[in-house]
Amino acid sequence: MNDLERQLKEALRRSDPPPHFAQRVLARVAQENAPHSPPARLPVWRLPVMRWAVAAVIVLVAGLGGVGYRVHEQKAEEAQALAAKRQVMLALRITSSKLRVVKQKVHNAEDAQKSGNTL
């Protein structure tokens, strides 16, 4: 028998109720059923409706927080993508201008070679 089984067996073992348990239960039932006694007031947080309301608020806040975080992440990704696009466009402009310079030099060299061969 492992530790969990032993603990479960102990927890579920029959035990005698505490002293005067029956009298306390009967007294409470009589008190609640008495017409002149005000109903027992539970703290607000112990009411089932309040528990459900608190749970709903927690779920709502967590959901809105998740949506807000996702929107923030999307904006950050869009900003990174825009920065990468700008870098690529700059690289293409630089490459284009360098290729134009090389092309011009090649044409100049070809022109010089043609004019040198015809003379």
Contents of the next structure:
Amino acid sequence: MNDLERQLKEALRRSDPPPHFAQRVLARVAQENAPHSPPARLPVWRLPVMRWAVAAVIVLVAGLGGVGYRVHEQKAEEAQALAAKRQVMLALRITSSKLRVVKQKVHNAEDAQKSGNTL
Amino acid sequence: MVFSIALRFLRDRAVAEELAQDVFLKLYRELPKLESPEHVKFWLRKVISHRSMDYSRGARVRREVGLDDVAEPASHWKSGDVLLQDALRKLVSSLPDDARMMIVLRYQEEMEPQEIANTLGIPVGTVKSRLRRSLVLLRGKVQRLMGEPAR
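Could you switch over to the form predicted in complex with its partner chain, since the one displayed so far is the form predicted on its own?
In what comes next, the whole complex appears, and the chain from above leads the way.
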């Protein structure tokens, strides 16, 4: 080893790390070992499950709305049929009473004719 | 050892500490794979050498040091001369990355060319020739700086 190499060896001799170097390394190791914090909480309305819930509600409401509309329509038809039936019955009753009146008049007229023939 | 290799190579204490911390953190993760204290030592030298050279290439922290940038040391070779040592460190920092790392590993870590070759993953012949050329280059610069031949 010549002078230059000896000087290089002295110039490049090991240098101590800065104070507290080991503590800083250990702190980083501890940080690495720390349990991972949970991911940032999303607002409730942005949770994936909420999207499914909203979709389910929409489907449910649309389905129930359809059923409700059909029930309502059916009831309206039934009410219309009942009203028509009542009208028919009323008309029949009126017709029947009028027929009875006419029949009574005819009967009275026949009775009167019979009694006139006998006199 | 780890901090010192980075420091002598990069000449930046803050960066050297950062890289050394990274290497020890990596060591902590890789420790189960390392088989012996010798293996750990080899691994540390290898990783800090590559990290330092990668950093140097990426950040371009090295600047060419001209003789004008180097303080003039005492007029004669004297062991332990602080100015001479500082001048030498600056001259070493003017070497190309791979040659500089070889000089650091050879004269700080006192590694044999074969060990340097294993650490850097290059042929031993390349290590020997670059070390020789680096020494010739450094000797020339020292001679110009000192105004007297360096042996």
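Rigid core here is just the name for the largest C-alpha set that superposes within 1.5 Å across the two forms. Everything numeric here is computed off the predicted structure, so don't read it as measured data. Numbering follows the first chain given and starts at 1.
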Point to revise | S15 C-alpha relocation of at least 2 Å between these two forms, rigid core basis | key: yes
